[in-house]
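To begin, one chain is listed below as structure tokens, in the form predicted on its own.
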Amino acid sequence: MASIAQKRGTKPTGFRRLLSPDLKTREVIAAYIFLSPFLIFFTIFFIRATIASVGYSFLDWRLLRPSPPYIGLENYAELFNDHIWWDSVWHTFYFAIMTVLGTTIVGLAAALAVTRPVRGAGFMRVFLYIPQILSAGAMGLIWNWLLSGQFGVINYVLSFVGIRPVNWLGDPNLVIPALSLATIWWTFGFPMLIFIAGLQGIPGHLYEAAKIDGANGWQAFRYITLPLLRPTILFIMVTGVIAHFQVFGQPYLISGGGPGRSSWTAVIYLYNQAWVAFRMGYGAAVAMTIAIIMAVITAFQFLVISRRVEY
């Protein structure tokens, strides 16, 4: 079959291509064989679970009820009329925007610092990335101690410059910025690595040409580095919003969702409805709504940022 196709000057297609000794085809088949465990896992535990959640969101399914009745859109109607839900969405949005902007700026600054040809740059990359490997529990304990209003290290340091103790976790206006600060310290290591890869992909002769033309460091950064890093920035911001919009561990471990419900996030609301009140059908409706919100935000980011992306 392969010899006939070669004589005619055409490439084999379909089943004939699978039987042909084409190296590229064999590599593709081998790649899918190695990917098959993940694809099976993804299909069973993500796609199947997502489809099941859509169905459960139309049921009044409580954990111990044997046959949950179909109630249509009542779960969604109740959700949209719950002010606690909307407050949780606002807290989540506020936290995600602050954290994504913070990790992007700090990650880029750290990447610029450690890509300079100076001694010890490799050690600094490892040192700055260390917080990223901490578990949510360890990070929560550290920042619960740092942000404590009575014996916190941050308040102790501020006392040396005459600033009175700040109730970081007890003030509704400060708790979300405090949680965002903790998360920026914890997660900026990943954006830093991505920015390092992006910076290393920028041709050096562009900076040399700009230097010959008399451009200073800020001008080179503004007109060369930033435009060529836009695909990297788009990736970091999209993945960051998706990750931080699902925040649960930081407010749950550091502030306990308080004071009151001022640091409740969408996922904490979901947790309380599904696993505290055991309203699984209502929790499925919450999960589907969170997924839709994240999809809309992601599409908006692509629409706004990708227009000016240069490849």
Second form
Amino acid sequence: MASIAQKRGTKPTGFRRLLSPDLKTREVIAAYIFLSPFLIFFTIFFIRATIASVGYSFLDWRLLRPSPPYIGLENYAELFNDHIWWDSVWHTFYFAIMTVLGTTIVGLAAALAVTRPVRGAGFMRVFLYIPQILSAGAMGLIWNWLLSGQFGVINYVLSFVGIRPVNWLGDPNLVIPALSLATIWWTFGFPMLIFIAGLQGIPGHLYEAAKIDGANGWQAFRYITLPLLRPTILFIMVTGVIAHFQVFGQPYLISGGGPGRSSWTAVIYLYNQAWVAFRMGYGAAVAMTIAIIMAVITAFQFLVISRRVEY
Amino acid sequence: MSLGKISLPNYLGTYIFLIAIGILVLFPLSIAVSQSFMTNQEVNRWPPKIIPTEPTIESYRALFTQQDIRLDLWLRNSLIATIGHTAAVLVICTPAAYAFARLQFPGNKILFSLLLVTIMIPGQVTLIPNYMLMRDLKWLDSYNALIFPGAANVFGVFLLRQFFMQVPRELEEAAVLDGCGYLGRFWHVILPLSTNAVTALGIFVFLGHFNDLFWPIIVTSTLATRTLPVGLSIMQSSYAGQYRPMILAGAVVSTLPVLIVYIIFQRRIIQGVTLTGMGGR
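Moving from the form predicted on its own, what structure would you give for the form predicted together with its partner chain?
Then the entire complex follows, led off by the chain already shown.
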């Protein structure tokens, strides 16, 4: 049909154009048909939900109340004055920074080891990634037990190097480092694999040249590997901070947020407000604040990155 | 172990490091497996026992006979929800990625950049409104609640678009000469040439959803509708004090399906991590 219209040299207009569209129009129609399932789902579950979340955050909405009153910024004011919230945010930062540093260092060390021409390197890549595939559920159950103060195997191992039993999950000062330790064990596999790819991208002749110039292994690492890995390291740290700031499973399962509230994280706080206390409006304000904090972190990281790249 | 042409002293440090980190990775897992074969008395002992004196499968039997532990249902729920969600993501995202990669329509670039900006918004923002939607649709405690929210995966579209753009245009043009429409070009040219990317995305969406905890905690509330990770967390809160070996057995049993998937697809998964920048969580 379209070809007839084109042969005549006239373009059909209006309704007829829709019935026998030319190639360009057909492409547009096809594009929107291809896009429509995505756009429908995206509109319902993302756009609508995000806008609704902003709206909810201005309501005093407890789940059982039929018509929630508008209270303006009161939820935000309450949140800003709640020291439990700021403690939770601090725990989250503390956890995220320690975990990101830990996974980056362990991941890089493991990547350096398995990219050397040693036996079993291929097997070790596959093997060292295994913790990463565990669910938060399985990982949490195992580490809740390993870190137990009374019968925990971690304390038993430490006793061999003369460290007296430590109440990891019962000491407010140790619980976040303990959760971080478990998380480093659980998630260093991802940085390792990304670093392996980064290391393989460094041309071998650079190391040969350094060797000729008399550089030792440390110098080659310091002046070739590290600078050339910088983009990879930054990628790992930026994505790591974002991912670990949203930590929920580990405190929920390993320490139950305790002792007291000393391992409450931002998302645990959100969970407790929205699904334990059923304060949906307040919970939405918490979620919006989490989003703002994460946007600030990301912006800050990009600022640091762009400044570093300049020289 | 014969070291052949590799000189030992040069790599001695590397071997020591690899053995050490290998032990550190294996240790927590092997303790969980080993102590799951112990009795309750044997586990609650100081110094802890590493190897059971008389291995018993009692905790595994208990795991499958306790009235309030339904690993079978939880595994079934997890599998149906995860397979359904993965299928939904692929069905929804591949055509959209094709449109963004290859089709000219007004707003292509703007729409795509807007999508990229939304990646910055963390998932917590949509939790409460989507939970309320599930409640209003009467979808709580149903597979729908576990399958459809999040099926419009922006990162998936972004990733697939990158790969679809790499398919040479000449191949699509050849298909046009053969009389292929847009659907034909998408189905017979673009998809077959991007199987690596599509499977990698599928595997990571699968692993991530199978292991997800927060969303299933809030949208399921009965014993029969829980998923495996949520079931485990409930099991821990009701049994951790009394019967530890059974908890460990639960962790072991629930890990086996994922471990099998990992062993079968290990090469694809390892390559997929670098291909996609996704980690399975």
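Everything numeric in this text was worked out from a predicted model, so none of it was measured. Positions refer to the first chain, counted from 1. Basically, rigid core = biggest C-alpha set you can superpose within 1.5 Å across the two forms.
S.K.: Has the Cα of Val276 moved 2 Å or more between these two forms, judged after a core fit?
M.R.: No, because once the rigid core is superposed, the C-alpha of Val276 moves less than 2 Å between these two forms.
S.K.: If I superpose the two forms on their rigid core, does the C-alpha of Gly260 end up displaced by 2 Å or more between these two forms?
M.R.: Gly260 C-alpha, core-superposed: shift of less than 2 Å.
S.K.: Any chance the CA of Ala197 moves 2 angstroms or more between these two forms, core superposed?
M.R.: Shift at Ala197: below 2 Å after core fit.
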